Structure formats: C-alpha cells, structure tokens
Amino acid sequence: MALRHAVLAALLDGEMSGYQLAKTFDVAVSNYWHALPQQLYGELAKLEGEGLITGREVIQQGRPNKRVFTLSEAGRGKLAEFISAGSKPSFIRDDLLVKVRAAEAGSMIDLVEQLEERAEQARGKIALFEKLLRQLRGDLDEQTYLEESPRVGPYLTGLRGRAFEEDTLRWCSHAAEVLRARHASEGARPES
C-alpha cells in the first residue's frame, strides 16, 4: 500500500482541503496509516498531477483561498484496482516491544512507567474512535447502520482501529504489571 492509496480512499468521503485530510488522517486514518502534513500536500499535488484527483480554488474573506480536492474516475479507477490487489499479511514494528524483550537489560521501572504512558495514550484513541463511530451511525444502533448504510468502510475501520487500541491497553496493562511484580520480587530478594 502507498500513501496515495489510503488518500484516494479518504476523498471517497467528499470533497477536502489539505487541512482536512490531515485532520482525517489523524483522527480516522491513524490507526492503519500514518502520514505527515507535508506528505499529504505532496501526494495531492502528485495525485493531481495524474489525474487521479481533481483540484480547484475557494475563495475566501478575511483567510487564505485554498485549495480543495476531489476524487476523479481516474482514481476512482485506481482505487477498485488496488482493492482488487492482494494484499500483504501485516506487521507491528514497535520499539516499546523491542524495549519490552529486553526488559532484564534496563530499568524495569523505566519501562512500566512507558508501558502506562502507552496505556493511557490507548483510552483517549479508544474515546477517540468511539465518538468517531457514534458520530458515523448517527441515531442508528451497530447493526442496523452496518445493514443499511451506504458506506460502511469508515465504519469497519473505526471498528478495527478501536479493537487495536482496546488490545494495546490491555497489554501494556499486563505487561506493566508483570514487570512491577518482578521488580518488586528481585527487590526482596536477598542479595548472593
């Protein structure tokens, strides 16, 4: 996957300035792509260039014009073949693991104290991809706005995005409490 990708999908939603999208990449893209402002603008400029999307001007008082983006055939093209790609197994890569594994090396206080920073950084994404989903279903109940919506991908994805941070925080939980066990056992201990 490309980061060209993950925009084009994002313009499903409609029409968006740069600032738009990067606010939707930080509150509903997050959870399976990461990009920074300045990347975004450079991809729409490329996407543009292509004509994969298309671009026009707003005019407005008292602020900067700016720009806004739309999707075109072409990119709608493109996106129905990169979903009929397949797609590779995914991966973690994350250096809290890599600390984690070698707990014994270092302070285990040091990494409990990181592990509950991670933790509490995974309820506010939790909250975070709650209001989302309520804010996507409206008055509906899960089921009923999965049945009959016309546009359910933002919604699975919320879905996933949640289940990814609910099992972020239980691990670090777990984790952070099986390191202050030990920690407090090696304390204890007499000294040979």
The other form holds:
Protein chains: 2
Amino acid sequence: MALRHAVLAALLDGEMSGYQLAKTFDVAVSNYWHALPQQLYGELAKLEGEGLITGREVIQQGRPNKRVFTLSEAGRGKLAEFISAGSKPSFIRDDLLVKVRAAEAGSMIDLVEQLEERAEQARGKIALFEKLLRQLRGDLDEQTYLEESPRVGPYLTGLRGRAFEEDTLRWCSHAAEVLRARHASEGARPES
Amino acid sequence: MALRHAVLAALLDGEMSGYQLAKTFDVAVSNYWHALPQQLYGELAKLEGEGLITGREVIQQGRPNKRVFTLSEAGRGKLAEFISAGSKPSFIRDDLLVKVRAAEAGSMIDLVEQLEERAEQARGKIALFEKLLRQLRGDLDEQTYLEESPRVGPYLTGLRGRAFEEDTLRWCSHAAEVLRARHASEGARPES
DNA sequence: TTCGACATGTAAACCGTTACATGATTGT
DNA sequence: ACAATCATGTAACGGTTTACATGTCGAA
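Let me have the form predicted in complex with a further copy of the same chain next, following on from the form predicted alone.
The next block holds the full complex; its first chain is the one shown before.
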C-alpha cells in the first residue's frame, strides 16, 4: 500500500482537505501518483483511524464546511520509515504504448490521431510544471533554490515531471510522424 | 481491463507460453506494462475461453511440456478495436518519487543510496533496450528500419523505453547529487 | 543432492475504479 | 433556473498482489 505514503507526503505542505488533496493529486502529484477523490476520502479516514493524521473541522462562510487534515508525529515517523525502506521498482501503464506496439494490427489513422492528442496534452502538462517550478523558485535561481530551499523535494519531482512530459511530447511527435509516413506510402508499395 | 491487450499485443510476435510471456513482460514490455506470472496464466486461460487466443500443447524433451498460445482472428479483431478506442491517460507510480517529494521528513543518506541504486538499474535497462533495438534493426540503419520494417511497433516502444531510462538515470544522478550536497552542508548551517 | 531454470497454477487479501448519492453556494 | 465549484462520501465490482503449492530436468 503506497497511496497512504503519497498522502502523507502531500500533507507535508500543510493541512489539507480531501477535496484539496484531490486537486493536488490531479496536478503536482499526478506525475508519480494518481488517485480518485473517493480513494482519498477513504484513505484519509483510515489514516485518521490509525492516528497518522489528525482531522479538524473548518467552518466556512460562503461555501460548505470542510475537514482539514494535519500530519501527526506518528505520521512523520511512518514517512521516515517508508523513506528508509526498500523501494519497489516503479511501473508505468500506458494504453498508448500497448497500441503502438500493436500498430500493425489496427488503424494507423486512429493511432496517429491519439499520438497527436497525447502530444498536445504533454504540452499542457509541461506548461503546468514550468509554472509550478517558477512558483516554487520565486526570485531565486534554480541552483540556489536547490542548495537552500527547505522544499527541495517538490522541486526535484517537478523537474522529473517536466522532463518526463518533454520526453512524451518528443516521442509522440516522432512516432506519429513515422506512422504517418508509413501510412502515406502504403498504397505505393506491393503487398507483403 | 488492459492486461489482456498487452498480452494480445505480445502474441503478435508469434506463439508463446505463459512462462515466455512472463519473461517478455519482465524485459521488453516492462517499460509500459507489468504483470506477475500468475496474472498472465489467469489471463491466458480467460482469453482462451473467449476464443481470442488458441492454446496448443508442446511436448518437449529435456524440459517440462508447455502450452503455447497463438492469436486468433477474433483476437486480432479485439486488438484493432482497442487501438481505435480512446486511450486512458497513462500513469506512473513510483515509490522513489514519493520519497524524494518527502525528502525533508526522512533519512537523506538512505534516500541518496536508493537514488544511486535506481540509477544503476537504469544503466542496465538502457543496455538492454539498446540490445533490443540493435537486434530488431539488424543490418538496417534506423531510418530505413522505421520506414520499412513490418515490426515498427516494438521498435518505437523500445525507443520510448530507452529514452525513459536515460531520463531516469539523469534525474536520479542529479537528485542524488543535490541531496548529497545538502546533507554535507547541513552541519555547517544554523538550525532552521 | 541441491540449485537454478523451466513450467503452471490456486486462494485469499487487498487495492482501485466505476457508478451512485447528496448537498451548499456563487455567478450567469 | 442552471451550471460550475466546493465538499464528502458508499457500494459493487473487478483487478492486482501475496502467499501458497507442485513438479520436471540439467548441471554442479
């Protein structure tokens, strides 16, 4: 179970409600973890039950009340434990890569379209990561920030996210180009 | 359910046993999908039941017999369908990135060690991908291969895999360096 | 005879996704 | 009135992981 660790890590930034966490998981965290709101509400309830986080009701005006959660000392302890324990190898699951692998068996046109769509999404994500990094950095240049800021973790993962999306963009564009060229030359060749 | 698609895609390369598939999923496919042997045996049984693949007993000498599976026409049809259907956004899950994000809460030494270990693994994977790509290419240069080979899919996913691991290597090295430097300068600074 | 690679599974526990459900408030 | 955003959940289903289980063969 590692969603719990991702949640605990996110709470290092300060108290958050389930709703806010869901937002965070959609942008900054989406790069290395993903979770639906329902899962987060469930996990938060469990974590509170185990004393790793503490909840607090916040009465709001102009919108519904909410419950915000804070890391407890026990929660910090669990995080430290997790960091020192061995890591499982990461894994990706990507429909689009399965499709490209099986390109010979399906419609090239549809596949190219999906690659271009993904490339477009990657452009959007790159912009988001760039914004995130700028916000974290503030007035400092990157080197100084990496040397001195207490929030070096989120910055480093942001760098990874940006690099990953840049790679995705490059690859999708290239793959789309290759497949398009093959599709164009298909009629011009003798049958295999 | 998308494991089934990954299995069908893998069978485009020809008939394979569950055991061979498990191996494939550990190397070439691991880049975009991951599955344990038990899952593969289960999925193969299901796919055979649905007529998407056909099994055949192979009597071997010098080792245990095995059952190899071949894509059926119905299976090819399912793949074509899958390729044209919309893709879900890909996702990564990576313990190590969660740990880096939470770096402030745990042992920097342990974390740096894990980053370096991961970097080492990435080097290994890059070598594997390079070997895979060379094997696929044979005597052709990359451009010609991409224009003409019928097995362009595996090559393109191989390129993605290599790029991803190169990125992983770069990032792990960089992150380890940043965290090591901070750790070294920790005693020299006043407490925060 | 013990180890490693080959070869295939079952069962239970756990995790994640989809669908469903509710309700307040602000702005159009 | 209606849509969008804020806010929180439950239930059923399906998929994944962990632990267990079995057995052949070749080489050291």
